[in-house]
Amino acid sequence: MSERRVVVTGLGATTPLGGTIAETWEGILAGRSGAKPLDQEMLDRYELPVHFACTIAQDPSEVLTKVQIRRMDPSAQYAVIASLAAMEDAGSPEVDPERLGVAIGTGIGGVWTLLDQWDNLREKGVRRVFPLAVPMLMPNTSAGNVSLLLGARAGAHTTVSACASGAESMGTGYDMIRGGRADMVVAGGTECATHPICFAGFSQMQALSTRNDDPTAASRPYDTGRDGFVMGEGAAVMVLEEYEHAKARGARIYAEFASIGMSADAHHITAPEPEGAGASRAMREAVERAGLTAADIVHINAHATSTPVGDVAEANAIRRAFGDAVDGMPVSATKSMTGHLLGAAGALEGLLTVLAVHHRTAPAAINIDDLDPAIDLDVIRDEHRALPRGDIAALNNSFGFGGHNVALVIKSL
């Protein structure tokens, strides 16, 4: 029996740069920051030290009904919007429901619902708690809602691995198809953690940029002036499909989803292993599972959050994984524009890697005025980089608190 290959046939997203993946890609190529001021009432009430975030550009009411919005946590709303768009982009295929799956990851889940309903309970009593509170706040609410709307019965899965969740969920979808459990999987990540408790928590660990006087310049991966990440929100989803299934229906194919590599640091609950041993293992595994070598990788979309420690650890890991082959290998840092979408970050960056391979264009990062000399990489700045003709492959990195490391390999087709 021949090996089942997995290809990408649809893309959908709602992000700080736009309500579609096309608008997001356009914003990336334009070098536009998605950072915006936070609501003034929230700032005044909680005296937050951070005054901005990369919140989504689209009002969910443009796509969803009032009833849907009332019955879904914002994280699920974003996932549904991105999933419906991805299926439409894939040509709205008719698929046997028992061969259609869902894998939507999140880092934090329904935090808005949880805390809003806690406020209701404390201030107004048990009878004012919304009857759907529990199904709205549980981490798998997004996968469940997408499965319901699409009628997907091959399985609805949720990976919760902090900021690697979206990428790992795409790997779950990949494994479902490779293993024969599904012919098509709607896979990605979602997050809406722009809640005061999340700003407070991340601020207390000094993980967020406090460049309040210049928000659009705050996310600056690899720059010597970086002071933390910029909180983002949104969702990104791709339609993964078995290759012969896609060919049989004449689907447009963006790229091949070639492999996933995963590892754990077992080092610290929040800090990466500084020499990048675990992250490099994930990268090497992804390349080997794709049947490639380091020399075949022509582009990396890095995790690159803009934290002083994390960026250096990832650079060490990339060098450790690829050795001299990394010289001249262009590296993108797209969080400089989108901010850090936490559990949706790996999904969005996976989609951007697909588009980089599809369009053979590696995006430039913004806000790098003075490249940190500790970053021994070919970081793309100022101008986008054209990728080679012929067969090419690119790698996307995602890492998360808890020591989760995920790397994806995307190939041209």
Contents of the next structure:
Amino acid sequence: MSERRVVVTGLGATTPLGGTIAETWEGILAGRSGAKPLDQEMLDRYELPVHFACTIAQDPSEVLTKVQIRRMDPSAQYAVIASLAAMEDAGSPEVDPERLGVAIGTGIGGVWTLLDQWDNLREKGVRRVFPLAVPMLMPNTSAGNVSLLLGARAGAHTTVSACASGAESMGTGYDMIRGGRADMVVAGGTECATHPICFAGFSQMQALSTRNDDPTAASRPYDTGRDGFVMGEGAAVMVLEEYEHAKARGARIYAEFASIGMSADAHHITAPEPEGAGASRAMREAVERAGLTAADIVHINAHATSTPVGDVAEANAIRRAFGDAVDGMPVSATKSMTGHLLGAAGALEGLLTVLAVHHRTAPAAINIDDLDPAIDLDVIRDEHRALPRGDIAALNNSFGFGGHNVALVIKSL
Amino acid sequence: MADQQEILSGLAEIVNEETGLDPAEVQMDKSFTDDLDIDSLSMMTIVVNAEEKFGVRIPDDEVKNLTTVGDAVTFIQNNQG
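So the form predicted on its own is up there; where is the form predicted together with the partner chain?
Following is the full complex, with the preceding chain placed first.
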């Protein structure tokens, strides 16, 4: 079998900036923040130190039925919304079900269901626990539900690697197609961790911004005033397809999904290795596997969460991976607008990287008033940047607690 | 105490909430599994919600005998506290 190439033929998302990927991209180019105040009752009850988050812009009931909503954890609802939209965007293709796969990652899984049903058990007893509690709270609930709705039978996979889950799942889809197990894979990530336990846990870790008086300015990657990430939620999914399969059906192709590089830090359960050795290895591997060199990469969508330590470690890793080639290479930090979607972050940023290559436009970050001198990168601020004509390639970084490093390379086609 | 009609319409509401089925479909002679396509997991939720709504206890052993909507309505009617 000749080498199988993978292309992107559909995009779908529900995010803090909109109910579609088009609205999200418009919001990104307009420099809008997705930050909103949290429910007052929740704040009062738990006395949370953080008063805002990038919650989704869309009400799932606009798309899903009441019964679907009752039977799916919010994280699965988001995944289904994004997946159906991505398939529609791909032209609602007729595919042999045994050649259609699903790969949807999550960092946390069905935390709302788990804790709601735990409350039911304690307050009302075993008979008030919803019979679908287990299939709703398990981390693979999204992949399972999407596979069921699409009739996808080539396999339904879930990668759980914290904030790298979404990117790693898209890598799983890529591997399925490259390896011949599928011709098309609906791949991405989802998360709904805007639960008080998650705010409390991340707060105790000092990982969240507490800029409560100015939420839309709270996510400020690479700025000297950054004080932690802003919790986000949502889902992003792309339709990955074998190149000849896409061509044969006359599909619109956004870009080529050229490679994935992965590594583990084996350094600390939450802190990145400060010199960025592991992260840079993932980036180098991705570039090499795409058959490219550092000089071919014209844009990076950075992980850039807005934590004081993480942003510097990533900047070091990029410099280490690319050397002088990074000078003048525009770097986007889109979490400044979307917040940090945890297990969906890598997926959303993967989609934004595809759109950057497709539209030859690298988005600008907001809220960088004073670029940290420790960040030795060409970070795009104020105005989005045009990318060159001709063959181009871009890199997307995702890192997760546990030491996971994932880098994706997207190429123009 | 709810009469037969009130129990039927209350049950129809619960079934609608759980399955999205039109309440008008929920009639005395309809079989839960054969006519209404209600699986055992949905049946569990319907039973628990009916217990709460009508103040009855429907033992798990009894649930398998409730083949039709009429069976359930009659059981609830005869066992209301």
